[in-house]
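The chain below stands alone and is given in structure tokens; this is the form predicted on its own.
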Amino acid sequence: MGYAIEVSGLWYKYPTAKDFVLRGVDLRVGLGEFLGILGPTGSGKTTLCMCLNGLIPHYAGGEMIGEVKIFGKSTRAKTIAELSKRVGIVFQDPDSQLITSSVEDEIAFGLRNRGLSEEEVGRVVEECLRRIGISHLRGRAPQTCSGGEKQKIAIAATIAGRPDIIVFDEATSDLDPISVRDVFSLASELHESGKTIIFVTHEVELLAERATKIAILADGRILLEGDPRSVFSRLEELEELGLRLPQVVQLALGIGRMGHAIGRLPITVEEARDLLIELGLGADELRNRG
């Protein structure tokens, strides 16, 4: 399998910082993979995302050691503009990305900068509005929209450029539960259409259902990496990092402590339901056994 992203021995320190934020990151992301990144606050997740689209080192400066390759090409050898055609990023705060006076212009902005004809711009804008489900916002000023709507606008503007890799950096952190699910659903649809997805989040339940691989970043290093089932089975290591397990995993481990053999660890609600049926356990029995 070819790699969309290859990170090798990556160290990074901001211009005014004394210490390195990233401390030897090694990471490979396959073409069309859905990678979820988890980690404690301050572990370097946003910094790693900025390395993927060239903001580091081209914009942020600082000291970077090691290599980041996007589809086999070093980010050092590409400009931010060139990298943006392959890597799109949606940040936690959509207001930092929204700069025009209408939703339609926001989506069209990057396309016009690339010299597309107005006919082509109009077609892509229409397609993105429809795909993200925000056609009704077309003429609105982004600043007047809700937080969830703003994040959808930022996603629409990002995918308009048709990047091969889309990075969601804590893009659901300030959203209500319905908007959180909407963003995850959009990410899943993009993944199913062939995009490589990087999703940084604390929403472990939704991530467990969708990601093909999970990476745990702590103290500037990748400490754990693998499929969701294998990563979430590492209970002690995750607890030491202060990371929460999906609720269905917590339930299964509790059932195991009751003396039941749980076999394959469930990571989705459907798998947990099937386990309960298989063991003949109901809500009343679980409550009675504590």
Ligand SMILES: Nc1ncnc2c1ncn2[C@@H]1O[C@H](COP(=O)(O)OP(=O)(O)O)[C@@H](O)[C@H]1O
Second form
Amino acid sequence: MGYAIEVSGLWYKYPTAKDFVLRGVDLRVGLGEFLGILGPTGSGKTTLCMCLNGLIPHYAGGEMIGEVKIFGKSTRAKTIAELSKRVGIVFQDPDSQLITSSVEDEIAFGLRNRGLSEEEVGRVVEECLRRIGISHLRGRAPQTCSGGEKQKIAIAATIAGRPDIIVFDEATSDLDPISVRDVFSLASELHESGKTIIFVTHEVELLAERATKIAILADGRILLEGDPRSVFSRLEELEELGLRLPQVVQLALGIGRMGHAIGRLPITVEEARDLLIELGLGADELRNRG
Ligand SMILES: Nc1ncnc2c1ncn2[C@@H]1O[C@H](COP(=O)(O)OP(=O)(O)O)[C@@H](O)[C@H]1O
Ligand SMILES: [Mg+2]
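Having gone through the form predicted on its own, I am curious about the other one (the form predicted together with the ligand); can you provide its structure?
Okay, now the whole complex, with that chain kicking things off.
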């Protein structure tokens, strides 16, 4: 399998900073992977994202050691404009990304730059507005929209460019719970259509359901990496970092403390339900509810 992203021995220091923020990141992301990234605030998640589309080193300056390859090519050898065609990033603070005076233009902007006909632009804009559920915002000025609406506009503008790799960097932090779920569903749809997804978030339940792989970033390094079950089984390390466990994992641990033997750790609601049935805990009620 080819790699979409290969990060090797990556160290990075901001121009004005004394210390390195990334301190030896090694990470490979397979083509078509859905990678969740978890880590405490300040661990370097956003900085790492900025390395994926070339903002580091091309825009931010500073000192970068090591290498980031996107589809086998070093980001040092590519411009930000070239990289932005392959890697789309939605950052937590959409104000930094919204640059035009209408939602429609915001989504059309990148498309026009690529020389699409006005008819094609219109079609893609419609489709993206609909997929994110913001068709009603079409004519609004992004600056007048709420924080959550701005995040949705930034997501729509990013997927409009059809990048192969889509990075969500805490891009759902201002959304209501239903919209958060919708964005995860959208990310899963994009994943199923062959895109490589990187999702930086604290929504551990949704990651447990959707991610193919999870990486934990701590103090500028990848501390743990693996499929969701193996990562969420590393209770002590996660607790030490102050990271929350999925609620069903907490439930299973509680049941374990009651003296029941937990075989495979459940990480989704369905798996937790199966475990309760298996252990004979409220089984009849659960069965009756189907
Ligand atoms: N432009 C900058 N200049 C100097 N230091 C920065 C800059 N941006 C972020 N940092 C510092 O780098 C560290 C990692 O930040 P960041 O990548 O935003 O972490 P995270 O996204 O995990 O919260 C933090 O200590 C932060 O203060
Ligand atoms: Mg961040």
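Positions refer to the first chain, counted from 1. Between two forms, the rigid core is the largest collection of C-alphas that superpose within 1.5 Å. Quantities reported herein were computed from a predicted structural model and do not represent experimental measurements.
- For Glu149, the Cα coordinates differ by 2 angstroms or more between these two forms after the core has been superposed.
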